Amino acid sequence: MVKQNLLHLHSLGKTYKSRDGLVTALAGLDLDIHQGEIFGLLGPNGAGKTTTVKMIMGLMRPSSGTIVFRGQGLAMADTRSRFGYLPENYRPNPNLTVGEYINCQIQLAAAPEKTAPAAELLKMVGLAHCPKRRVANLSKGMGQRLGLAQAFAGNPDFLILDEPTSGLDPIGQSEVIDLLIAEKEAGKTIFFCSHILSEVARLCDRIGILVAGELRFLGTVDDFLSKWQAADLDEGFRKEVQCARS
């Protein structure tokens, strides 16, 4: 069965300059992401996964190539309104309580009329039993879960999470999981990068391997154990990045 393209990244490349020179972060990036599918964006630090979110929402300019979504092309001032969007250093507005700040996104949302009401968002996190405390007054763990609730506001159909589970204890990663595993199942596409390499092992349809700026591999966690020969996802990330860089 042919999967149907959601987004579409074509030579996607970014380079900047600094005291050592012209840096490459990403060298001409060719991706999909199929429509339906939790797709997980891998690498060390400094790989240039956060580089590809920013170039997708719009937050950073390519060097070249193009970005095309439901077969529309988009530049950098193009809005996102089906996105939604959880950033790597997620910082909300310390001054709002959680409900007031919940109920601002989806206001700004692009369809707020389709977003569930604040209080129903707070639930899906694990937040329902503090929408009057303050956001500056939250642990990083319950800062994170406020992010994904503004990442839903606005019902979109494509979810970009950048560290989604950062900062959650065992039990709050393990609801997350399960969360977007239900948001994939009610149909959302998402596209997430993660460190947690045993959640991408149990989440993923597909993944991508980025390794300074390039893209060393494309396909299944089933295809990348038998391409490497390893017991388990980061025994095999290990090799592919000592190969790499050898």
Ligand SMILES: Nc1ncnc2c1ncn2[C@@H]1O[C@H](COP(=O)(O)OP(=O)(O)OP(=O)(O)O)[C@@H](O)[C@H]1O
Second form
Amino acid sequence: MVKQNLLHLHSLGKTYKSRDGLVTALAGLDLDIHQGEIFGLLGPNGAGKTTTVKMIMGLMRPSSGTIVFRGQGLAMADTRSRFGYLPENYRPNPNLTVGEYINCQIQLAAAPEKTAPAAELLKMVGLAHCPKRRVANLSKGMGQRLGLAQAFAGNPDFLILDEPTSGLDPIGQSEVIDLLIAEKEAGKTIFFCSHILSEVARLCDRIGILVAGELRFLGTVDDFLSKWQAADLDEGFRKEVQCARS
Ligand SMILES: Nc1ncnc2c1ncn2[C@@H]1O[C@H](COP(=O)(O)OP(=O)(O)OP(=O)(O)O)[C@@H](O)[C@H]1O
Ligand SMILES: [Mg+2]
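Go ahead and give the structure of the form predicted in complex with the named molecule, now that the form predicted alone is out.
What follows is the entire complex, opening with the chain shown before.
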């Protein structure tokens, strides 16, 4: 079956200019994301994963290269309306209650009428018991769950999640994985970054491994394990990173 390309990154590059000097975070990334797949972008700290995500979301301008979605250049309005997005270190407005916050997000979504009711979104992420709690008083993992709930507002068909299980307890991690599998089965496309390799192995149709801004591997988990003759993703990941740095 021919895979349909949804998102195409062509020679995407980013060099930050700051008081520390120039930092090349991404060096000419070529990547296609296929309709209906779960794609995991992996890499050690500072590899360029969040930089890639922010450029796809239109939150940051690329220094070079192009981003094409369904055959067209991406405008900011497209990303807002078409993508469900969970940023890294998600910080919801602390002054609202959980229920108020999620209702706001539903109203802001491009297609509020397509969204499940707030109570259902909160149930999906295990927050149904506390709609009246103030966001400021949520634990870290509860805040992360709320972030996931807002990513589903508007029922987007493409989800971009930067470390979706960060801060979640083991049960929460497993629930989120099950949720993402259910979303894929419902036809969604999911692009996510993660350091939790066991969940990546369980979830992903394909992975990409970035090290120091360069894509070192692109393919299935099985292909990756064969490449390094590794027993699991941890072993392969270690070997890939060591090889890139040597
Ligand atoms: N605003 C910025 N100004 C200057 N350098 C930056 C900026 N944001 C990121 N960088 C640098 O770009 C590189 C890539 O950072 P990025 O946040 O994309 O990494 P990451 O792969 O998401 O890492 P992590 O796994 O820690 O989340 C790092 O060297 C980082 O220091
Ligand atoms: Mg990051």
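Positions refer to the first chain, counted from 1. Because the structure is predicted, anything quoted here is derived from the model rather than measured. Just so we're on the same page, rigid core means the largest C-alpha set that superposes within 1.5 Å between forms.
For Ala231, the Cα coordinates differ by under 2 angstroms between these two forms after the core has been superposed.
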